[in-house]
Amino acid sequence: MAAEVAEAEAADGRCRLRRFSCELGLLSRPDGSAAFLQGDTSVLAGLYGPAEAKISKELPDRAALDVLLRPKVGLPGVLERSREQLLQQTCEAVVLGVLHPRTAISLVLQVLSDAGSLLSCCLNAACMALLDAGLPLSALFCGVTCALQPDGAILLDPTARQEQEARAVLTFAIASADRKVLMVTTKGSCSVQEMQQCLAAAQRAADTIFQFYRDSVRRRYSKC
């Protein structure tokens, strides 16, 4: 099936998102892929399985989900894997893995270029390569990056350079299912009042993203 690509710009008074754009479908190997696109920020995301497990890995009540984040050039470092520890975790709170025991989930994220945000892309490409592998799942999710400012000002989705000058860099992966929150992260010193502030703003940013996703799924598949 040819991959169809939607893109999207979210602007208002409290929330204010860079130009993101999404192309499902774009691997052929993969069960379901993904190419993720925020500002200049991308990362391409691949998802393989359910498929037999290795004795070693396989879980007698649910899948096993294995996530590998491969940077843009060089090997993955301990940043690297962090992430993909936040990623992997974000992951098996939705993905129904009890429905396919003793069978082996691989997600590959490839960063093609980081410009800031760059784990929200990451969960972004990530949930939508799921999306397009048919996965079962709980409900969706999505990542959403705070930058806070010295002057305490709440930057959404932010660049590179905002990320070095700002206070603290905070990152939600935020569910579909009541706006629950799966992960965070955070970078940086903020107050307890500041991050509920930083949560209140990626909560409404959410909302924009997840009309995203439908909009994505709808125009890939309205031309069967």
Contents of the next structure:
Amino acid sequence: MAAEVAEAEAADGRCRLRRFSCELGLLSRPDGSAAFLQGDTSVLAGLYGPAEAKISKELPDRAALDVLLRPKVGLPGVLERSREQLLQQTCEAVVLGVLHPRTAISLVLQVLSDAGSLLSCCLNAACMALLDAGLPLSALFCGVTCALQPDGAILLDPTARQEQEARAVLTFAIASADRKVLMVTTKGSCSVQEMQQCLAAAQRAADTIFQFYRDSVRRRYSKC
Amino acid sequence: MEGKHLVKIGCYLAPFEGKIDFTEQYFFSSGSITTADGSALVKLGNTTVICGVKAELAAPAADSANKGYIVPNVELPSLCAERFRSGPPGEEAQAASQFIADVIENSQMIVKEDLCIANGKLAWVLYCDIICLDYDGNLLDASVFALLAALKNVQLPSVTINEETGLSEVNLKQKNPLIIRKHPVATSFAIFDDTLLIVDPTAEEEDLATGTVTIVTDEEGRLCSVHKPGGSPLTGAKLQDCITRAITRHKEVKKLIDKVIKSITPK
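The form predicted together with the partner chain, contrasted with the form predicted alone above:
First the chain shown before, then all remaining chains and molecules of the complex.
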């Protein structure tokens, strides 16, 4: 149950990621849990599964994955539902559900604080929780948010203030195999070249994040 | 009857490598709901979506005194497909509503400042209800198309505020169309194992697909939204391919919308 602290900086001097921190296995009831911090944004993820599924929800050939995202304040609304759908389909693409048919895997995410790049923090917390639970995965994924400033500069891992001032905010989920794109969602409009530049920057930043994942898991298991 | 036209706007060939040619027919009818301020019915193949826009007056919010409101809502009633049960909106309907709200916001097709009548006192609220009548895949494309067509059909009465009484006076005889700044068009693709991409998938293709991508472009070739909710991973090059196709399809769809709108000149 060690607290992992790592300083993550992308190779390109201009695009800096904020300080990352991750704690694995901090909750006792769920099968896997992770708390992921990116700067001041933090999300706690708990994963239960594979467990028995309700007959109405069970799928005959694979596991049924279900995501619940709880905001910090208030009741979950349409925005949370839309984010749950993004997270659920991203996790389903990597989890080898066919190894556990007729079971249910539930991922619950609680937003502890939101200081920008919330969706990518949720993606990272989800992946760490999947790792902690020991579920079979075909690839790892990480979340990276890019903000396009009015002058055309690309900022990775923006704060809330930077997101508001940006012309467009793009969130990518990058898979560890070949750095392919698992999920994309955009806010605001941008040109095609700008989107490609953001994607390239996100793929470079993904290398740093995956190295951080490896370090966290290595430290966790070296103490047991 | 004023404004009721059913026009077959032509056959659109779904261009795609590896898929045999087939033509999907797009039908478009504007102004069919006379009780709404604007409406449109769109059929993309078998998928039928109707959009009705109602305009009401309200006081603007305190922090944005010069902005009106646009409230989209996508409904998937149980009549459109057997997998939707009646009751509170399911996840797919909510996610679609959020997507449409994002498209309106990202593309700036209607600028909220244009909906303001009197700063801090009165503004228009546009309730856009998008209802799917027949679900055969590709809900997002059809919804965006129906929304755009319905908004182009909207005629808002002119409203003045009486200086002495401070009350609003609505003049139903004098109507103005909405100012639509951008024309976003959505193009959806179904992904099969990262190798095959099919434009405008039907429900059967969506069920078998391993992922979907929806790209919304405007007339300047700018991306209003790239929406890939998980599913099998894509390389950057394949994504670029989708974007190029989406830009080409935008031109076709826009030509068709313009042709129909021009033929329906308000009397």
